[in-house]
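One chain comes next, on its own, written as structure tokens: the form predicted alone.
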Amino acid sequence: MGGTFDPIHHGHLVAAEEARYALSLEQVLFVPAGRPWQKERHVAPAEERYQMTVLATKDNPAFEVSRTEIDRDGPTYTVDTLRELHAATPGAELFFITGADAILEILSWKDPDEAMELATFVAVTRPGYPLGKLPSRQIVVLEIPALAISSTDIRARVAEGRPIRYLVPDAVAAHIRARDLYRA
């Protein structure tokens, strides 16, 4: 499951667990983006986003977090990560789980054709992002319980001093407070 995870929230975790169950996956590997090349806004430091993802997933033995993109220099591209995972796990069937908002931009990604040859893409539904205009390529659409939670809203809430309890795991909320992330 790839994403910026800035911060990771319950919507991400529900999507990962639903995909794990629906697709009979042995494991879901969370891959926080190192330097997301398509994000024009400032993002929290990669190490902070990695730590929050570890905290959020630690209680699920089927979840693991990768440093693949965090430790890579320069902008991070999904296709490079999929190449690495493909080489590291020969014979494994790879699925790339991402949100509806991201999948709608897939044709603007680096080497989208190669990326879709390396993994089956799974688009998880998200309120406000209809998936009617997907590229003609094979993409699995997975309906998940509608949780209108977004990282954008969480960052805004923190900046405004509003509560984020029940939007993110408690350990993530504590990390955000301790590191003073997302404050104006």
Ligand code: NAP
Contents of the next structure:
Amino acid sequence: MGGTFDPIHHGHLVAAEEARYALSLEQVLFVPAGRPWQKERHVAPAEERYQMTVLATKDNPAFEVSRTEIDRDGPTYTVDTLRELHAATPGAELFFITGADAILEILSWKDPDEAMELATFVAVTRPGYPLGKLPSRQIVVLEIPALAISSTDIRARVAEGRPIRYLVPDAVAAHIRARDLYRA
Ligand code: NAP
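What's the form predicted in complex with the named molecule like, now that we've got the form predicted alone?
Below: every chain and molecule of the assembly, starting with the one above.
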């Protein structure tokens, strides 16, 4: 499961668990993006986003977190991650789960054809949200009601002093407070 996770929230966790169940996955590997090169806004430091992802996923034995993108130099490309995973787990069937809005942009990513050969892409979205035109190849779409929660809203809430309890795991809320993240 790829994402900036800035910060990770219950929508991501519900989506990961639903994908695990729907696609009979053995494991969901969360891969926080190191340097999301297409983003114009300021993104919290990779190490903070990694720590929050570890805190959020620690209670689920089927969830793991990878440092691969945050430890890799240069801009983050999904195809590099999929190449690495493919080499490290020969014979494993790979799925790349992320937000539908991100997948809509996939043709602008690095080596999209190779990326889609290495993994089945899974676009998670909230019910009723217009999907636009997905690239022609087969992409699995999963509707997740909890994706009404968004990282953008959580960052705005923190900046305005509004509550984020129940939107993110308690340990993530505590980390945001302790590290003074997202304060304007
Ligand atoms: P984004 O543009 O910040 O997010 C687009 C939408 O998708 C937002 O609504 C976002 O909600 C949601 N989303 C993102 N990750 C999600 C997840 N794991 N589960 C559910 N919803 C999710 O997307 P991004 O985080 O930058 O990129 C998503 C993934 O695509 C990352 O792994 C990134 O590395 C990859 N990507 C690769 C390339 C490339 O060139 N290879 C280019 C762009 C993106 P929230 O803000 O609430 O998460």
